[in-house]
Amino acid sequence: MFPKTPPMGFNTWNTFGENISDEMIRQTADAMVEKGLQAAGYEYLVIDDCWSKRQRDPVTDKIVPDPVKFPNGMKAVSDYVHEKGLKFGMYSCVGVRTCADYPGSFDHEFLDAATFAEYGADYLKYDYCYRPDKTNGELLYRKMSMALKASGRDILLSACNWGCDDVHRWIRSTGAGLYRSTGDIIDNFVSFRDIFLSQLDNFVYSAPGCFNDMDMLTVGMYSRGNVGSTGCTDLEYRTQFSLWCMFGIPLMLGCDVRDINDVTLKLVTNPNLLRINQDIECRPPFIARECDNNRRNAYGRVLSDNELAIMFTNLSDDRDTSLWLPFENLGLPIASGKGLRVRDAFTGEDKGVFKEYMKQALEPHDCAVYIAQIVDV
């Protein structure tokens, strides 16, 4: 599958870990539709690790769904998800075992891909644990990509190798549609900040067909669930979601969408932020002004329809800050006679026309995002 824009959906791991079931998946599918997430573009419902029995079937050698968690089998779950107008995602691993020690797909790629196709899968998250020594990661992902293509079903491959082996240099050639570029996220500010900063040099490799994936969002978790930690404030969650949108990262929700609160729901369905994330040109952002070792930056991103996204960030811990951005750094010199009409991405408010520069006050961990158009001044 060739994704034209960053995939959007929900993944079970951050909140539920091994505590997944047929009932929970059905309830989540219902919630994604009823709360407007599907309408906003969140189309994949992905079951992560721990869905199967501990051993393969001794006769068929297939991976077998856990009969307690999924008493009706995976096809019944998949059918329910599809009936809701969503797409169904599954999980496996390049190694002999998954990260939680369930059967992996090493040397079973074509059998497993055919099995996932039988289930009606549209997406496969493919992890990187328990690889035999001296195996080649690039080849392992290529093998599963070929197996999915031979399965008779269009299945998006999500390569989850944690940024190992310079993955950004070769992953597109395997046929994967997105690739994990970092270690696992946990629910606190430092985790998502450091994950983001680790990728500043690599976003140029993200483009239609294959997108840099900085892991599932923790927005709205509030320290609960499988990767719960200290949690974040609503302001910090707003910054996390804005960074993922500004930098064209796949938006895979990790909170329990069944009880998502109004603040989180409004944030993750914000049409201006999603417009930036899903911009059809998928151009990478650039650093328009750098301060404090990238803790206090301004970014620009060229959008389609002659628009420009601008983001100010204060990822520092110890002070409020005032950032200024000369439009020269955006490629808009003073002598051009042009300025920017600016709209606040959070509120939709027209902030008016600016010429020569913008200035933004931010408290620690905060951000501001704008969509701008070039105008005469």
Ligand code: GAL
The other form holds:
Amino acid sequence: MFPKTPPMGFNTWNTFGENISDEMIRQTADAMVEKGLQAAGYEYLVIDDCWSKRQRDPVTDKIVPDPVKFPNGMKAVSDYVHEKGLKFGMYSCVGVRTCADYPGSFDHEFLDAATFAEYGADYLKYDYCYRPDKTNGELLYRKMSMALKASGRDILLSACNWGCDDVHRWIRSTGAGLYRSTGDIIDNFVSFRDIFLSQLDNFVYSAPGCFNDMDMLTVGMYSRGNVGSTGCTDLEYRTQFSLWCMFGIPLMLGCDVRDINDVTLKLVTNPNLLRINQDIECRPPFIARECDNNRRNAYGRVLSDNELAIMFTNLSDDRDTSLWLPFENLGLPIASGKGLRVRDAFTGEDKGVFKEYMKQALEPHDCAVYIAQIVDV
Ligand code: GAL
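For comparison with the form predicted on its own, produce the structure of the form predicted together with the ligand.
The complete assembly is shown below, putting the previous chain first.
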């Protein structure tokens, strides 16, 4: 499966951890449709770790869904998700066990891929725990990719090896559609800031077909759930979501979408931010101005339809910041006689025409995002 733009959906791990069930998945599918998330593009509903029994079936050797959590089996859940017009995602691991100590797919790749295809899976998140020593991680991703292709179903492979083993150098060649590039996110500002900063040199590897995945969003979790931590303010969640959008990262919601609040819903369905994230050209952003060890930067990103995204960040705790971006740094010198008509991505408001430069004041942890068009000045 070759995703043309960053995949979007929901994953159970951040909020639910092992507390997943048939009922909770169905309610989530309902919520994704009723709240307009599906209409905004969130199409995958992915069940993460902890869905199976602790051991394989002794006769068939297959992984077996936990009969308490999923009393109707997985096909029934998958059918329900499909009836809602959503796509269904499963989870396994390259190792002998999953990270939460359930059966992994090592040496069972083709059997398990066939099982996921029987369930009607459209997506497989494939983790990296309990890999036997001296085995080759790259080869194990190749194997599962082949197994999924051999299953006869078009299943998107979502690699999750946390950025180890120079993954960005080889993952595209395996056939995976996205790849986790960092360790696990937890729900606080420093966690997502450091994940983002760690990838500044790697976005260039992200392109149609295979996207750099900085992990599921914690937006809207407010410290609740499995990776709860201290939580973030709404302003910090807006910065997280904006970074994920600006940098073309897969958008997998991690909050409980059944009781998502209005602020979060408005943010994650913001048409301007999603337009940037889903831009068909999938170009990497560039640093247009660097300051304070990349804490206070300006970024540019060439979009389709002659548009340009501009983002200012203040990822520092510094209150006294005013960021200055000369358009020369975007490749638009004053001598060109051109300037930028700019609209605010958060509000859609037309901010007018700027020439030569923009200046942006930002509170700590805040950001600003604009969509711009070249105009005569
Ligand atoms: C981690 C992975 C998380 C989650 C967890 C499940 O390795 O990075 O996203 O899937 O395992 O145990």
